[in-house]
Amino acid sequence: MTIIEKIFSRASGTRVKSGDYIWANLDLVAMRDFGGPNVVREYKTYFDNSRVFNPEKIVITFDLHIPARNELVANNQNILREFAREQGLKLFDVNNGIGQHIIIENGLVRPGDIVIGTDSHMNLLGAIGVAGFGMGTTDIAGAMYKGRAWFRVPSTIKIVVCGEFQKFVGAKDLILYIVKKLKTDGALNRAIEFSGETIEKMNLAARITIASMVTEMSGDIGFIEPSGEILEFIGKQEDAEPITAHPDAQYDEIYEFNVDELKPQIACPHSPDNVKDVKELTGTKVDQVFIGSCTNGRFEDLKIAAEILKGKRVKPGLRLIIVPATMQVAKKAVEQGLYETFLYAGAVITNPGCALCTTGHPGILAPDEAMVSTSNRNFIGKLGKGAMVYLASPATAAATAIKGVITDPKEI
């Protein structure tokens, strides 16, 4: 069996194969400040004041519009706070950060678990071997009542990566290159297993970067087998079972990549698979740079940006916005002196959260403006009508902030 077949077999109590339709028991149900209020409304409509199936297995996170940006958002967040009090649920308020990262940092899941939530990037949890799925509000409401959800078992693609990264080349460049090759529909309704020596050596931040862009290939979930370091971080080393595919597992396709010669990559407007070498766009004017998001908001991401920015200033006329993924990340960045580097360089640092992933946040672009972002999507109109968004690594983003034009970090 593949990894997803093993996980679904455990959760459904029967041996499954790709293509099967099953009911699976859930280990965690999550909702956020976006989508969450509608889940509560539907839950109360369908189930009145019934108790949820298990308050220990439901979590609410605020990560999109934090703190509340208008009265509507404030009211929606209060709906969730009240529901959490009524049902005795865990709630991570506006001073925490991105939901999936919070779930990992607080040890709420372990490899092999199944999690559903109101976020299309719940599959980011595959970075630690967890099956995370984004679902609609009705599915989430039903799952909170029954503790189960309905799935079609996906087939699996295997991606094997070997080689050593060059300086200032890393996980974001790799996943952009993979998206370029597979395209935005290359993993449609399928799971991906990432393996190989390059993947095995990756730290948590790099694994999150890889897993967070499975959605951009239309994949259901992307798995990376947890290392001892990962298990220790999430506090599950003793009770976590190995989550590996069987040697004879059947895959739809197997792709092999070597990163020895990989160069910094950048996704051009308006699609994550419109990817080129950064050098091909050298000199392209940029108005703003964003470093953060669920894809590149970990301490390691901020650290490499700080290494490039240290002792330098942001190009006059360009805006640099930096947003840590979580408060834990922010505190470490302060302790390690990263904030001092960022502030001296002229950056704006905001509270942890999703930030410039979509409209409604400080830093939205005006028509015809361009931004280099470390996020995962650059669809037309997503961050301002008529604006252009390029996706790149923290290293490329930091180098671009210094020069004011798209820049290969090796040139700094």
Given for the second form:
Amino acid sequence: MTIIEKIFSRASGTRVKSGDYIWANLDLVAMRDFGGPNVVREYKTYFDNSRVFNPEKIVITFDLHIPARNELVANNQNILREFAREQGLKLFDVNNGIGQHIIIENGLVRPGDIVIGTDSHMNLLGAIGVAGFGMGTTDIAGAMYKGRAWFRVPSTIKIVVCGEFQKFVGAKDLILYIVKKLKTDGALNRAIEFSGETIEKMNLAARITIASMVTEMSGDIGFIEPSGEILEFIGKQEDAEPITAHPDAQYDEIYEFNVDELKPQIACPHSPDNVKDVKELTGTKVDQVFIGSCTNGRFEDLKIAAEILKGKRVKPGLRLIIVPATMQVAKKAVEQGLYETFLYAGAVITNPGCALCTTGHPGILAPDEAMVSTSNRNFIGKLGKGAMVYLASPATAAATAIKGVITDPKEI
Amino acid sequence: MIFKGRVWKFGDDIDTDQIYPGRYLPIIDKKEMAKHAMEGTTRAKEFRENLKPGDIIVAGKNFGCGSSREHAPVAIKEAGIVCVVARSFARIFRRNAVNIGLAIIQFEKVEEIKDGDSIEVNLKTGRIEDLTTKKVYSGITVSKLELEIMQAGGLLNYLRMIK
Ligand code: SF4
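Would you generate the structure of this protein in the form predicted together with the partner chain, following the form predicted on its own above?
The complete assembly is shown below, putting the previous chain first.
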């Protein structure tokens, strides 16, 4: 059995195989400030004031419009605060950061769990072997009531990665390269399992980067075989056990990649699979750089950026915005002197959250501007009409901020 | 579940922006949403003026591609469409349609059915009859689980019914 077949077999109480339609019991249901209020409305319409299936297994996070930027958002947040009070639910208010990261940091899930939530990138939980799925209002409202959701068991693609990254090349470059090869529908209705020596050596931050961008290939979920630091992380959780595929697992397709020669990668407007070597774009003028998001907002991501920015200044006329994924990340970055580097370099640092992943956060672009972002999507209109968004690693983003034009980090 | 109705034909790749334009996303009232169903298509005006409750949409491949907005199936259902027949459905649209109780069925030879024909669709058996031409076809039914949810009138009704 593949990892997803194992997880769904446990959660449905039957032995499942790909293509089956099943009901699965859920281990956690998440909603956020955006989308969450609609869930509450549907919940109340259908179930009145009935108790949720299990208050321990529902979490609310505020990560998008934080703190509230207008009255509508403020009201929406209060709808959730009130619902959390009524039902006795955990709520992580505006000072905490991105939901999925909070879920991991607070040990709210264990490998093998199934989580659904209102964000499109819930599947980054695959980084620790959790099956996370982004779903719509109706699914989440129903799940809060019954603790169940229906699924079609996906088949699985296996991706094996070996080789040694060159300096300033890492997980983001690898996943951009994989998206380039598989295209935006390459994993449609399927799961992915990542393995191989390169993956085995990855820390949590890198694993999250990889798993988060499975969405950009239309995949249901991407799992990363547990090893190294992750095993320690999992080991700290009570009765948690890593979950791996059975040797008899059947895969749809197997891809192999070697990263020895991989150069820094960049996704050009307006699709995450429009990927080129950073070198090919050297010199392209950039107005703003964003380092953060659920894909690259962890401490290790910020640390690479700080290494490059240390003692340097952002190019005059360019705006650099840095946003840690969570408060825990922010505190560590302060303790280790990263904020100092960023501030003296001329960066704007804002409070932890999703920030410039999507509209709703300060930093929107004018129609003719260009931005290099460490986020995961660059669809047209996502950050301002017509603006050009390029996706790259924290290293490429930092190098670009210094030069004011797209720059290979090796050249700094 | 058998539906009998008049056909509205649409082409391939009808995306969620054609089904329900993004500028109406802030609308919460379902009756209001219904007024904008299919407004992004070239047939917006006649659809709004001539649609009768019980009508059926027949479309090409990848119906409902684009964003994950649940507004899209909600708007067409509230407008009075009882069933959508398409060569294929985008994944999220399919899930949303099932969840809100909008009947859907896949059918390969959609070109056989003409705009304005009367058709009868049996969701359970997949039998599709063009009452105008008297021809009978077979479509690909949804899974048993999806059918149960649609029959209940959507996921939330379904969950409310089961113990
Ligand atoms: S950073 Fe973007 S994709 Fe990630 S959780 Fe936030 S809104 Fe979703």
